[in-house]
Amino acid sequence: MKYSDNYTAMDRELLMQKVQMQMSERRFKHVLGVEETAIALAEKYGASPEKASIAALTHDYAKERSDEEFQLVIRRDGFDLALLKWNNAIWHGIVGADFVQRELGIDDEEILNAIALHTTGAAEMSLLAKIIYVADFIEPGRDFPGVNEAREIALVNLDDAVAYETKHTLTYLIEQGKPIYPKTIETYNKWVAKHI
């Protein structure tokens, strides 16, 4: 895909190189799977394939950073200090968008928001944010009970795919006795428990 210069000064190849330098080979393969899926969903649902590509390639840019680096940025850059109670699973999206903006020079709010929300979701998500949220869950390298159903749902109705993913993730967290990030509860209330 050829980029237009509207969202990044880099071409796709250079962006891929910069992303690849920040992660393991396994993580990079996942990122490429998310990009492939996000572009397909963008084309299906009328979002920008270019924005989908950029957001997908950068969504896990900070995933393999140290806890200390995240904690430093949270304190230094004015994030809500309550974030310090969480971990990489939350930080790499919310704080990761900050790394993408500062280090890669990507300033598009919709792209940054999609990166920030890709693990927690939100009650209000743009079309691009929903695409990245779902693509991260269903990319070809994912293999877990329910992923094929999630893929089928994503081809029919993106909002239903958001709901399916959110319910699946919350069920897993509850079964594992894990804490649930408040924004994920908001996501559930909006997309799953539609009566609220």
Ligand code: GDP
Contents of the next structure:
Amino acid sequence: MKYSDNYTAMDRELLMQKVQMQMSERRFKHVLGVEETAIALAEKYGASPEKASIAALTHDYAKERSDEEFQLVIRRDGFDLALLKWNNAIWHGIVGADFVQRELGIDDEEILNAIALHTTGAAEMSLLAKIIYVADFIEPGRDFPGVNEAREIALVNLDDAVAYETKHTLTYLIEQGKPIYPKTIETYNKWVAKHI
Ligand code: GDP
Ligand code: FE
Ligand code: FE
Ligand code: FE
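Structure of the form predicted in complex with the named molecule, given the form predicted alone:
Zooming out: every chain and molecule, the one shown earlier first.
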């Protein structure tokens, strides 16, 4: 895809190279899978395929940074210090968006917000944020019980796909005895527990 709007000064090839340099081959393959899926969802649901491409390519940009670097940025850039109690799983999206903005010069708020919310979701999500959240879960390289059902739902109704993924992730985290980040619960209450 040739980027025509000005969400990034880079062309897709250069952006891909910058992302590739930050991660393992395996993770880069995942990123390309998310991009392919996000573009398809953008075309289906009427979002910008170009924004979907940029957000997908950069969504895990910071995932391989050290804990020390995340902790430094959280303190330096005025993030909620409660974040310090969490770990890479939560940081690489919420704080990762900050790395994307500073290091890649991407300033579009909707793209940055989609990156920030891609792991936890949120009660309020833009169309692009939903697309990245869902594409991350169903890209072709994902293989877990339920992924095909998630793929089928995503072809029919994007909000239902958000709900399915949220319930699946929360169930998994609870089974594993992992702590639930408050935003993940907000996502659950909004998209899964529809009585609220
Ligand atoms: P990935 O970066 O492509 O592997 O996928 P994600 O960014 O969606 O998720 C990263 C990790 O965060 C996964 O292992 C999720 O299970 C985990 N995760 C998502 N929400 C939460 C949460 O509320 N609490 C914890 N502890 N982990 C979470
Ligand atoms: Fe991620
Ligand atoms: Fe995800
Ligand atoms: Fe991902």
